[in-house]
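Quick heads-up: it's one chain on its own, the form predicted alone, in structure tokens.
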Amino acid sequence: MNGQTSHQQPKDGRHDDDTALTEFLASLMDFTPTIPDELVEHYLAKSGFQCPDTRLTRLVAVATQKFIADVATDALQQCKARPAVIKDKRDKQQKEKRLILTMEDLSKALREYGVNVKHQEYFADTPSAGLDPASRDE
């Protein structure tokens, strides 16, 4: 254990890291992410970032895809943890099989990542829902 051996190990480790990074960046050219390059480029440009390197765009797409997958998984866990409401015994088997993801589940999952979602208390299926019947154009 002399000083030269300890200096060579980090150098070899760094070489391995550089090689792995180079191989990873090269593999991004062959990879087609779920999120299209054009969409990633649009939002990068909207935020003031422009880069002609497709590998960087795909790296952002992969990171975004991972983030969305993590949020979806956490939201599913929130949904599973929420007690199911069973109205009668006939629906019991059907309710146990189906999970319904709500905005509350998604909001809780996003909150864990520092994203606060604000949504209205009332959502309408149609534009005229919630209006006075006399004011509807139907």
Given for the second form:
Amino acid sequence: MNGQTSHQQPKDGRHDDDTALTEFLASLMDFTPTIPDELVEHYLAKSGFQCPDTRLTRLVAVATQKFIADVATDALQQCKARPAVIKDKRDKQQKEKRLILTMEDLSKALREYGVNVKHQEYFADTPSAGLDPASRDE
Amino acid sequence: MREDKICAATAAPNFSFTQARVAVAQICQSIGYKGAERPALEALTDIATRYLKAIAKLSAESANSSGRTESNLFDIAAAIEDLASVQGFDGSWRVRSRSVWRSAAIRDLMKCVKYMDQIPFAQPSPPRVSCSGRGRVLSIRDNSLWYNEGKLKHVPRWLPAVEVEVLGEEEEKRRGEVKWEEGFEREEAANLGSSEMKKLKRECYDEDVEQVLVKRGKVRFKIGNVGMFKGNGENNGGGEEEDGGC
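Next, give the form predicted in complex with its partner chain, keeping in mind that what was shown is the form predicted alone.
Once more the chain from above appears, this time first in line as the rest of the complex follows.
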């Protein structure tokens, strides 16, 4: 960033770094993240973050988007790797339709990111739902 | 931890969370998902908002520990590195990267910006309105301008944005309100009216008689099923109409 330094040492690695960083920040102005700026600003302001620079807000948005995309990609891999339950030859179209984000895949994917998601393992609609058949007879 | 669990369980779906859910759903769709279970999507949205808050908190703490109130790129880079340290990245063995550019976490983001498809948010965000709905909340940029160059120089910059009431002239007219300083001007303008009006006013005040300057229109009354006495004293009964100026 220092003009004098750049004149004296144009092949300096640090100068290249700074140029690349400046270009990256400039490219953020043209980039439109999926998470809108207003939403990011709202959550940032909620946690005591102050910065008037829109580029840095976008950087945070991009970081969050990347994190969520990584988690979702891992969950999608889990979903694809699971053996198909319906073994019907003509259900190829159905297999594509079954690409649905489930709690099971998500919890497996999030385990790698240090997040332990636990959901209830079953829903008991009657008091005797989880009991053995023998004890139910009694 | 217990409080966090309780908050997650009882968190009311507010507007910001709903918006974040839409954004997360769009990201999932861009990856290749065809649908999502509602609890899974909400859990992922909750994680996204927590990630945002975590970055903000770490950046703010980093800035505060350096004696600043505003975070900069280095604070954010440090926060992102801290959060990425769970999976690990190239050069994570250093406490801090030598430069932001050398940080592998930031380099990944650069690649993302370069190669990722841009998917804009589904709906345009509404402008931020204050709680009372009357004023407009200034953005942080406006706020700094307001505090630095505006009238509120004495107010510290780190205070939250002030609510500025922006009432349009139309709304003022609709309410029939006149500002105190404008009231004098209007009064003066009224005083400088035509000389005839002045004369008339003087006459009125001199005679001390309240006169109606404008002629009033006719008013009609209709009274049904009640006997009416006409001017000549005859009782006709039934509905009658009577004209007269009031």
